[in-house]
Amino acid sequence: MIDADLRDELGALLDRRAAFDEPLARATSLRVGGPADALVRVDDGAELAAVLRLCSAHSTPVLVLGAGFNTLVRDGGFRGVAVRLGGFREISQDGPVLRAGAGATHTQVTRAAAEAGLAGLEFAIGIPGTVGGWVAMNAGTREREMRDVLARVEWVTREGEPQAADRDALVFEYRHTRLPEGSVVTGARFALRPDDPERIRGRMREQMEARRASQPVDQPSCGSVFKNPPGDHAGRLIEASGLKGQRAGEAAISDLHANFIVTRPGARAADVLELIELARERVRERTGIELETEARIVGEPA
């Protein structure tokens, strides 16, 4: 539990935007998970820096949720402060460069790019979440990743200091961007190219149609559960292990794409974790491949 002084300081700073013992099931795309000691909404860089400084001073863990995708919170909840970016949604254009705050959603950013006649983000139309999540995990598809379109990244350190770096100064890995530990992305600039808006929208429609045909985009999930192992695809390995449609409580491995776990009302994080471990075990037994989770798993068991 966070200490009483930190509760008081967060309350004084954010008023009603600081909630305590708040269930995170409502704040994550899987719709499961226990409560956070505190769930706060920050609306600008000064508030974010202040919250990070307070948590650092009290040695309190911080969980940045964004839109709540790519995250599984265990049923016992998160012992620390969960942060949502309420602001940081501004989007602006400077020639072929589009700047977006970390809280801007995938829909807002891709729509803005199309309206501005800037191509390059079509691949990201169906990658759910916010710009902050995109950058932090170097989100991508089989064709492209964020590192291919990023020009500059802005963040705030754990100590509340704003920093920024151009793309060439950053290190990108598969589903991860190296930033100082505890940092929170606040914005990004994307280097795009001029094109006809209708052609851009057409390519985006094609991307979304393909995604809807192959992924359970209309059901609660956290996105891809596992990283693809070198030279193969986690979904194919799980499907070949006979696990499509496998259920645990109110969670199931998707019938549409085996690298997605979907939930229904009443699901628990324990149900999702049971399916994750089952998939790992079956794939390991059948192929010797150890699947690595792409989704963040945080918090305490019930």
Ligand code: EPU
Contents of the next structure:
Amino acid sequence: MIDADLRDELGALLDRRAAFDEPLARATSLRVGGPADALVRVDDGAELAAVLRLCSAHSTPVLVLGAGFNTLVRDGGFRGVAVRLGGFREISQDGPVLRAGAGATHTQVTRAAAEAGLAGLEFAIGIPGTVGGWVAMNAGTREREMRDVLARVEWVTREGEPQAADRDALVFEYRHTRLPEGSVVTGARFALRPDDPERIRGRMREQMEARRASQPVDQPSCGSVFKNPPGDHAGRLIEASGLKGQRAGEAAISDLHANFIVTRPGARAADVLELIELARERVRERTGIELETEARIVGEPA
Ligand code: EPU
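For comparison with the form predicted alone, provide the form predicted together with the named molecule.
Every component of the complex follows; first up is the chain already shown.
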């Protein structure tokens, strides 16, 4: 539990935007997970910095949720402060550069890029989440990743200091961008290229159709569960292990794409974790390949 002083300070700073003992199932796209000690919504950089400083002063863990994709919260919930970015959604254009706040969603940014006649983000239409999530995990597809289109990243350090760096000064890894421990991404600039808006929209439609045909976009999930191992695809490996459609409680390995786990009402994080372990085990036994989760798994067991 967070201490009473921190609770009071968060309440004084954010009023009704600070909730306590709040279920995270509603704040994550998988729709499972126990309560956070505190779930807060910050609406600008100053509030974010203030919350980070308070948590730092009370040595309290922080979980930044974004749109709640890519995150599996265990059934016992999160001992600390979960933060959602309200606001942080402004999108602006400066020539071929598009700047977006970390809270802007994948739909808002890709739509804005098409309207501005800026090409380069079409690949990302297949990746659900916010700009903050895209950047923090260097989100990508087989062809491209955030590293290829970013010009600059802005963030706030754990101590509440705003910082920014150009792409070349940053280190990008597979599904991870290295930033100082505890930092929260607040915005990004994308270096794009001018093109006809209709052509961009056409490519986005194609991507979206391909995604709808191969991914369970209308069911609760956290996006890809596992990273792709070198030279192969987690989805292919799990399907080849005979696990498509496998159920545990109210969770199932999607029968559309085996690297997705989907849930129905009543699902528990434990159901999802059981399927993750099963997929890992079967793929390991059959191929010797050790799958690593792409989704971050946080919180306490029930
Ligand atoms: N495949 C199967 N069975 C399945 C699923 C896939 O055999 O059940 C095969 C496909 O036939 C294909 C290969 O595996 O030959 C790759 O599948 P897909 O094109 O769907 O791409 P992916 O590698 O599974 C990646 C990203 C997705 C992104 C798509 C778009 C990772 C871990 N995932 O998936 O990102 O939408 O490319 O091309 O890199 C996410 O990160 O959350 C995410 C959704």
